[in-house]
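Below sits a lone chain in structure tokens, taken as the form predicted on its own.
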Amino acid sequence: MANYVDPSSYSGAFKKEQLSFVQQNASLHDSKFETKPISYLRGCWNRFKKNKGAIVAGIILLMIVAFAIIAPATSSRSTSWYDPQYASVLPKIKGASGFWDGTKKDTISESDFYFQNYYDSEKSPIAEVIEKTTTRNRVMRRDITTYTVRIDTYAIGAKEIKVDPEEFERIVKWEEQTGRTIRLGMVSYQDYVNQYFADLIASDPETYNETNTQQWKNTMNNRYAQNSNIFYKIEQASDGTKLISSLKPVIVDDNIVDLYERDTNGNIITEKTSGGQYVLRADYNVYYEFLYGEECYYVFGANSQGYDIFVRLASGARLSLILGVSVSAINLIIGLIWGSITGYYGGTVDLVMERITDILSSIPFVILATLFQLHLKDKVGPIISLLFAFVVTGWIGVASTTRMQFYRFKNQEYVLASRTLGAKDLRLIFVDILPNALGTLVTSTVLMIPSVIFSESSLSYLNIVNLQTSNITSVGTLLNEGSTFLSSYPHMIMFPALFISLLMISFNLIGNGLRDAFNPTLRGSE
């Protein structure tokens, strides 16, 4: 660089002395590279984790594969499990106060709010009184009471049940230890009810008889056979004629009278024999704890029957994911074998292949499924029958892209100078074409997964697919099932409702991260 002037400056001739060579005895070279070797996975990788919302879609959605998979090894409970007793209660985690504790919110009257905190249950269901208020009814010409409280769901009380033996002996040992009580009074109602309507009928045979009193009597006798919780003496409420008509205790001194069996010491009898089993009126919260060692509860609540929503969404979650994944790979190897032939051949061989293409796509994929589910499920199951209807037109989307991306890349020049240099069909398509094209065809795969998902649930939730069994139970029947308690029960159908939209937001957010990773000349595009 001696002697150097700049050009810019210099208005005159150059003169040979005022120039040199600036390499003259240089050894010239390549540089070495700085950086390391980027493979083609390591920069798709790279383009994915700058998408942030690919990447929080990835974490949710790992965390739904957790939870699948995790949840039922963890959980006491099985697929099959259920209790009855238990039937709609609401979400509850162990040692709650306050939220996610089982309780909801409710308002009564005056009378019901009597009969549950005092009467009708000897465990009352309010959990807590939130407020009382009393209202003037112009009607009626009455104040009218109302109180605001919160209901225990989980509040069973008691019920009758049957034990062998070997448990009974259990039951009493475990009450001596614990100090816990699951044995109440036996209750005898049936001698009370005939007592109580011959006294009526003798005491006005004008008013009453045994044809006019019948349904009333049956109302009686169907109260205490339902309801286990009453444990007194009841009878008709004070207004008039009126046979049927709301029923309240008896009391007597401010003291409700009671129909507990007694023996002839007149202690309470706990127990009678039928059969060679026990029959016990259990405090029915307590004989759980005795069963399972734990207070009873369920984290997403129960449904209709008693099973527990948790375990039974992770069931269903699991299958959904089974088949979502399973029907995508099936459909990924027809499609890319069927779209490379089509592509590649191009001519004769992709006019007939389309045309085939073109009859299967054009079958309403419901009626496909309904089909096989009327003729397929004795046969092979619903699930396998479900997997057919799936792939018998679901593979037709990715023979298209594959054959879309063969037109694209099939006459490069790089394919050209392959061929040239003798390669092979099977080379040609499998490493030279198929690589280029596997950007578009794993954003097709991906997004193929939510949904074959959401048609199964569709397809479950209209009932047209069952595939609930005692063991197994999908998505879409929790939210066909939740469906009907919607009002009622919304949790039913809140849990396996808000496990599908994330599921299916995840995937779509997953699917677009992949398309931009592998194909950069995509990114932003819808």
The other form holds:
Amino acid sequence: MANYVDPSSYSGAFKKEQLSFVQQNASLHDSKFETKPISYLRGCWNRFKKNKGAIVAGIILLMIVAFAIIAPATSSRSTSWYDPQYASVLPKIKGASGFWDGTKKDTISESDFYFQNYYDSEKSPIAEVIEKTTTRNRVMRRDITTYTVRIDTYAIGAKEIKVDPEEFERIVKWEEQTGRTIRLGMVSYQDYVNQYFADLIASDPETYNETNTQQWKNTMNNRYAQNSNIFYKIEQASDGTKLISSLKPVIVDDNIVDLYERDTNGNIITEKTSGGQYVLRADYNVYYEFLYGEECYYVFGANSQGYDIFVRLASGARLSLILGVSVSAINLIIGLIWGSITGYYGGTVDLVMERITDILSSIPFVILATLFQLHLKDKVGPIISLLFAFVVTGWIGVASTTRMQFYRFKNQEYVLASRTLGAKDLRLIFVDILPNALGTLVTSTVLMIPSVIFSESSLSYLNIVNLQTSNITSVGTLLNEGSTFLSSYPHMIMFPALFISLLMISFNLIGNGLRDAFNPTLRGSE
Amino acid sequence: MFKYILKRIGLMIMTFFIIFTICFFLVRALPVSSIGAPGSDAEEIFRRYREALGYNEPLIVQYGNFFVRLFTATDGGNFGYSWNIELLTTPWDLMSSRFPPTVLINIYTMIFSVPIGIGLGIFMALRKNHVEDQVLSVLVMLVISVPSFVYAFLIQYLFCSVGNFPYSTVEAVAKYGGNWFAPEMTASFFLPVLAMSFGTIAGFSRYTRAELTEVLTSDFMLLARTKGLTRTQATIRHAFRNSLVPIFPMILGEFISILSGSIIIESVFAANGVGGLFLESINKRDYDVFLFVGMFYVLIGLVGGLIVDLSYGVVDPRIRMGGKKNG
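Switch from the form predicted on its own to the form predicted in complex with the partner chain and print that structure.
Let's see the whole complex now, leading with the same chain.
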């Protein structure tokens, strides 16, 4: 040896000038590589690129992440914004027609059809009449007419609202500028209803009197009070021979007869004052445009209270992703350190640590999450306590993977060689052995994210964990809300369910792609 | 082998005991929610019962008392009492009444999906890298990834909202309470079983395919063919049997998890099983029941793991149990 190194002076690595080639003057028989060397990570990336499924999944995942980040910014609505008037409206894309336009097909009775059709607002719920069917009912011996129509769930029509004088002035100004109408005529129905029943009793005193018409009268009054879209005269419907309890609009020469309040000059009154505020009968869709500057639409529909599912799903997605990524990162760090120590030193340390991991991994996660919620929720909040629950057992997988890798490599010749050259424990652990475990660890860390998201959504679906606050929601909570309205409003559950399925599928595909890329020998052996 | 089993059982009991102790202290340290309005008779009764049964003692005394009661109680309260679900009913009684739906749903799922899953797996392995295999593999991948509750919602919507499926578990239980095998009762389990089957079928077919493809390429298969066996004979007699070595413990594990069931599927279909009881105990803060059901889940997990581990040695004697780890 040309250069002799005193072991006592060795400080971690040889210096270049201390070393010289063995074949310094001998001739070498192998030639230099023509190709460029490919680093380990480069090789992995090349293999990963070939996996089309994983690439597609990666793009989908990127889109989901973009949705979670961008969606709240593009929407003018916040997570806590809601409009109860638009409760349960169907998904609608701005300007769409025919599909995804907030309409649904429905079959309604003739009287319903009339009530839905005569709106004095810009929009009426009947977007399109598809078919009018008349069938003979043999039992009741009369024709029954039904309409198959497309109902526009966004057509709210008139709603009574209260505004302060300042806003009232702005409304009037806006109406002048745009030429549209928010203020619809006020309706006064009391006199008409009283008159109608007085006339009815007078027309047939033998059949009708105050007492037996009282029920009908109450019903009619309620109808007017509850539905501010009825601005016209209504009357008891008849089955051909006698009056029945259902109501229908009064139609004279194909026209309805309005009940607007009028002043002495015959002008329609459009507002009243009460306690310093203006009471309006507003065309709510137009009023919404006045408030927010654009037509109302909910891309993913609204939930039962009028919250925007699009914004809330994005918020839930963000929470899920942040939770998933941070849990994985924390677990990776803890598991790595723990696994390295147990794997490298072995012996008693290993035995004790294995018992501890054994115990921790035997506790079902649902019990752990519940206990953490019950104990810590009031102190640190539900999200942090859920995070703790995930971390307490989650690192075990990473630790055992690392440990296995250490058992595999720690007695191999190259490690022995490094040790002989004087490398310290830390160098052996982190420079010589750990990089071998990289592939497996990356894969298991990536695959941990969907499992965390799945657990989180399951737990919040089951209401064991309630992450809902005014600003935050979780996908599981959305699923829970939606499942209540599964039969009547499937859109409420469809989007969260679709989201979580897509997320799971793409994460699993990416995980598989990573595994194949990092460990080509494992390919195909699921 | 016998010594190894004893050692494993001993370790299992120790693990269970430690988990129980941790959970016991964590649960008993929680604030109690009383029943009835403050000052009412119900609240007074509740308070006095707890006082009499020693729930107000220091935790360590309660812990000792628990074991005393466990072996000496004659009123059935060996595992504590239900407080908020049904006052002073024993957790054991509550749970045994909830067992049948859970167990039946899981047994039906297993009977239905394990053969289909294994069959699909064999088919895929034999047609490896053909179109059928590739299509099925993608499908299996997708089905495994989608969470089971999504299937549950989908099935419930298609069958109950669109299709008007006439049987619900809740109604069937009310009607045929005692008779768990009445035809309507069985029919009412159809939807939850279907929802659970997707994942199980996909899991088994993926696993079977992986195992069988590995065996099919091994040397002894070549030998079998060289001896003159037809492909079918070789596959059935040699390959399939050998691939069963890891599959059988998987079936066994599935069989044991029958008892714990799926909380979320039970919740979606309102099958009033053990999972439902567990949720109820959390929502109503009935801690003794929570502890009892929770410990039951822990025990199932531990025993299941042990039996699966031991069964490897039984199925394949080549796998030596308790051999020293090389390290």
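If you superpose the two forms and keep the largest set of C-alpha atoms that fall within 1.5 Å, you have the rigid core. Please read all numbers here as calculations on a predicted model, not as lab measurements. Positions refer to the first chain, counted from 1.
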{"property": "Core superposition between the two forms, C-alpha change of Gly266 at least 2 Å", "result": "yes"}
{"property": "Large Cα shift (2 Å or above) at Val187 between the two forms, core-fitted", "result": "yes"}
{"property": "Threshold 2 Å Cα movement between the two forms for Glu210, core superposed", "result": "yes"}
